[in-house]
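Take a look at this single chain, the form predicted on its own, given in structure tokens.
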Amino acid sequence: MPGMTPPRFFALVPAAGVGERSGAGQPKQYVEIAGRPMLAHTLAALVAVPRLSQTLVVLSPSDDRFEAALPDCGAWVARVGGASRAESVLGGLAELRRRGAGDDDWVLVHDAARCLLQPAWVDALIDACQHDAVGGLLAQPVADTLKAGGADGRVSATVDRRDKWAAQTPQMFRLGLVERALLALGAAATDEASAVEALGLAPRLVRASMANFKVTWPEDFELAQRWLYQVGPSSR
């Protein structure tokens, strides 16, 4: 309709966790990779996407490292993180509302630990989902044979991989929809897409690169560093 403001695009980065599986001895978002804190690489990629109106990073209320580690990062900051991912994202959505975002604006939730993100992948997600009725997420078709494991640490079954995808981020949904979905599912939501799926909706899968992996285990830091040194800052 004439006079209507087109929806805007916001990125939201929950970074309130401690990253216990990483073995880093500190919140993993502040571990240096290729000379910069991991979170700095993540935010640099998002800030470099012109179509994003703004990026909001959600921190723990007790976080006392961010400003010293990432001066002039170019993102909004809110210490409204919670005990779970869902709580942190909901806190971030409420903060976006306080800063003027509305139900129809798009929110792209991205893992702080996916520090190899490229702006082109964000643009591809926006292109694929901006006119979608539901929204969607970056994902990668599973190439490996999948095994289900039992409590005894042995294989209990081989799982058919033909229709399986590994979910990545960003995950892009309208603010009102993802907020309603997360409020309904709560801490059981492992990601935003799972919450939206619980409403009976089917997010769009947008194929992404295997390079968009989440730094989780100790060996992942070295792999991410090698990749960043190879790609270099020019791609950002």
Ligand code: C5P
Contents of the next structure:
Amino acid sequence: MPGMTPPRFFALVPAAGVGERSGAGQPKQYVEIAGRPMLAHTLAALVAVPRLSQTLVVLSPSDDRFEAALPDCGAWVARVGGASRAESVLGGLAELRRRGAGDDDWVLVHDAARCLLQPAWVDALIDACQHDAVGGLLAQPVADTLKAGGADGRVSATVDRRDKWAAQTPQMFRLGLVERALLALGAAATDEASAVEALGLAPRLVRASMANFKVTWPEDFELAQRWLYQVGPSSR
Ligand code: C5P
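Would you mind generating the form predicted together with this ligand now that we have the form predicted on its own?
All chains and molecules follow, beginning with the one already shown.
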């Protein structure tokens, strides 16, 4: 309709987790990779996307490291994180509303731990989803044969991989929709898409790259560092 403002695009980075699996002995977003805290790489990739109006990083209320570790990061900062990823995202959505975002604005939720994100992948996601009724996410078709494993460390079944995708982030939905979805599913939501799916909707899968992996296990830091040195963090 003429006179209506077009929806804007915001990025929201939940960074209030402790990252227990990383073995780092500190919140993993502050572990240095290629000379900068992991979170600095993640935010730099988002800040480099011109179509994003703003990036909001959600920290734990007890976080006392961010400003010293990431001076001048170019993002909005809010200490509104919760006990689960879903609560942290909901805190961030409320903060975006306080700062002027509305139901129809798009929010791209991105894991702090996916620090190899490339601005071009964010652009591809926006291109694929901005006229979609539901929204979507970056994802990668699964290449490996999938096994289900039992508590005894043995294979209990082989899982058909033909229609399987590994979900990544960013995950892009309208603020009003993703807020409703997360409120309905609660802490059980390990990503935004699963909450939207629980409403009976089908998010769009947008193929990205295996390089968009989530730094999770101790050996992942070394892998991410090698990759960042190769592409050059300065290219951000
Ligand atoms: O633990 P996991 O790797 O799945 O966390 C994914 C993302 O959610 C990370 O960026 C982490 O910092 C964030 N998170 C959060 N608040 C929590 C738990 C996780 O912001 N309570």
